[in-house]
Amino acid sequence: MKRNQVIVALVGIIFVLFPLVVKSDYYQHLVILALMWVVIGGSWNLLAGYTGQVSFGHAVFFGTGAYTAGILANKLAISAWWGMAFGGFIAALVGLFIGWVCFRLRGPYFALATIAAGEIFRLIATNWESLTEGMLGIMILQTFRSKLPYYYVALALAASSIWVFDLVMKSKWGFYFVSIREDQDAAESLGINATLYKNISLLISSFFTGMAGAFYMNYMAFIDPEVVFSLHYISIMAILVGIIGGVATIWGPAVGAFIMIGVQETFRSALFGLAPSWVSQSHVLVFGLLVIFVILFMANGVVGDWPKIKRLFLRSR
């Protein structure tokens, strides 16, 4: 336990010092995005990995948080940073509504319902132009020119999300979540209110995803429905982060976020300019191949199968 605490402390110190040592805006930007995905991937993992409710609709909560911050700034002339306070709560309310409707379904039917919810919210944001500006999107002025403040906000958000998820999974709620994942009927026969605890899991998950969306609005200073409510760029990416890093592990989404952002940027930059330009369009193909590799050889993800990976490297020496 003490060894793990030392490792966590060292990693924390590295992240705190990183922007002070690495002055490049480019690398700071990549780490900021990765930290944001730590929050989103961890939120998806709480609901799908620990509670067994596979969601394809986390873009709903991300987009809700982003538009909460954007509308506050655009329509009410209130700082978009208040979206960090309200975006998570509005997303959680949306999550409660979706849970009330969709938790009547199980398994693939629930997953399909979350896809439908994502499309509904994307269409609402596209067509309700008086509120959301439709496809024109919402643009705000960035508060800071330097990336340093955004970096530390993203770091604080990622660290707090990991801490909360770990705390929840060590509590009574965590045991209930896992029991529902393993066998909902058996859990209910023992007196566990499955619908209640699935909604609690969704509430926490949607809150942090909404916070990440509000942060994205402040950091990128522009949003539109095709980005923040995107099935591919948000919902599927959240799933990939969890699968690659390790489903039902606290640190898996964090590892998965940095792997996915690293792979994405490596191929988008055409191997940092060393490869032909067509390579920049192949990152989606690489994502697919990476997922296939993980499913075939590391079904528990990098963190879940870390002992196996470590033994493999030791054997190769």
The other form holds:
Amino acid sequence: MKRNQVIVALVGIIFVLFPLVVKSDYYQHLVILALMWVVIGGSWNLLAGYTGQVSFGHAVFFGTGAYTAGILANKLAISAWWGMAFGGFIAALVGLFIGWVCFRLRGPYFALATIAAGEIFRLIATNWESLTEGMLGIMILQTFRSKLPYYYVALALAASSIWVFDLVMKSKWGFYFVSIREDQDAAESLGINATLYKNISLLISSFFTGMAGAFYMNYMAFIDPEVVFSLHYISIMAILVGIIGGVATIWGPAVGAFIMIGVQETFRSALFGLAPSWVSQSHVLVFGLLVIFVILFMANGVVGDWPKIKRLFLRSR
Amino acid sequence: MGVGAVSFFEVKDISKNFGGLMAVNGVSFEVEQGEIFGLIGPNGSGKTTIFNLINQYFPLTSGDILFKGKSVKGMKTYQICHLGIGRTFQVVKPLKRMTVLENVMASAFCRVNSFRESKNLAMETLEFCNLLHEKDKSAASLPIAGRKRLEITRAMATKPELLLLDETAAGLNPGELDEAIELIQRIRDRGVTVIIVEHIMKVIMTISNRIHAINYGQTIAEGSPEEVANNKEVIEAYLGEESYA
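Since the structure above is the form predicted on its own, I would like to see how the form predicted together with its partner chain looks, so please show that one next.
Zooming out: every chain and molecule, the one shown earlier first.
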């Protein structure tokens, strides 16, 4: 218990000091993206990993958050930073609506419904041009030239999301989420209102994903429907972050986010320019191989199977 | 019972229709507070369906079910639990990737809100049900006797006034059987009324105050264990009709 707290404190200090030591914009950018994915992966994990409601549609909440911030800035000339708060709330409202519709379905049927929801939102954002500028996307002015403020906002968001998820999972809600995942009928007979608690889980999950989306708008200063409502860039990526890091663990998605951003960047840059350029087009392929590897050899992800990994290294020494 | 007194638990002429099949057809019985009430019948006679009707897992086709004078018709399954009716499943449903303690804590949250209170209630219930030594094992690792006991422990942690036990003794060896009988009696002694579905006659005949027998979804007998055991229709339902030879 004590030892873990020391490790968490040390990791925290490293992250606070990182941009002061590593001045490179490029590396700061990668860590900012990874921190954003910590939030999204953790949100997905709360709903899918702990509550057992696998979502293929987290782009809905990410895109809604991003567009909320973008539209506030674009149409109402309100700072997109307000979108950080509003984006979360609007995404949570959308979450409630999707829960109201989709939680009538269980298991794979729920997952399929979330894919449909994602596509519907992408098409709305593409075609409602008077509000979203359609395929042109929304461009705003960045507030800061330096990466530092963005870095610390992302870090605060990531840290607070992990803190909230941890708190939730140690409470009555957490017990109820896992019970619903394990056996919904048994959960109901133990006095658990499964529909209510699935919606609570979705509400928290969509709120944080929406906040991450609004952050993305502020940071990248440009969004379009093909990016923020993308099935594979956002929805699938959220799943990969969760699976590779470790489903239903607090730290899994955090580790998964850094692994995924690392792998993505390594291959996107063609092994940092050392390999021929066709390698850069293979990063999606590498994701596929990575998932196959993880499912075959560490089905619980890096964090979930950490004891197994540790044993492997100790034995080979 | 005096005139105007409300009975503790009453099943009134209930029926359940699955498509064209009458799984339960006009069954009525009353259960008095503090007794162990046995429900018997051959395979497929509708015993588990009656439990599923009581906790509203299925909606009733007709009839009514009254708990302390209040109809439970149309309530949700989780509301039945909050009302004070707990149940176990014949096909056990452990929350597999949780420890035994976590399983019981999840159900204890039905009555308390904080982590600490839930843990206290869970520990107390585990001790009462003699499962405390297994508390840190994963529910998936328990053998069948442990899983059956976990079902009971979980139901008890929701502090029921009426407990429905669905074949909690099936698949147990003789030693485990005696422990199960002893546990059910202790639950009754705590003031919890029990309705028990069971095939093992040793269990049902030893502990029931009264027994209700059904076949093909209909009542064939009700009375003390001796009365029911000697009832002609019950014997026929279990052993077949007397041969002509």
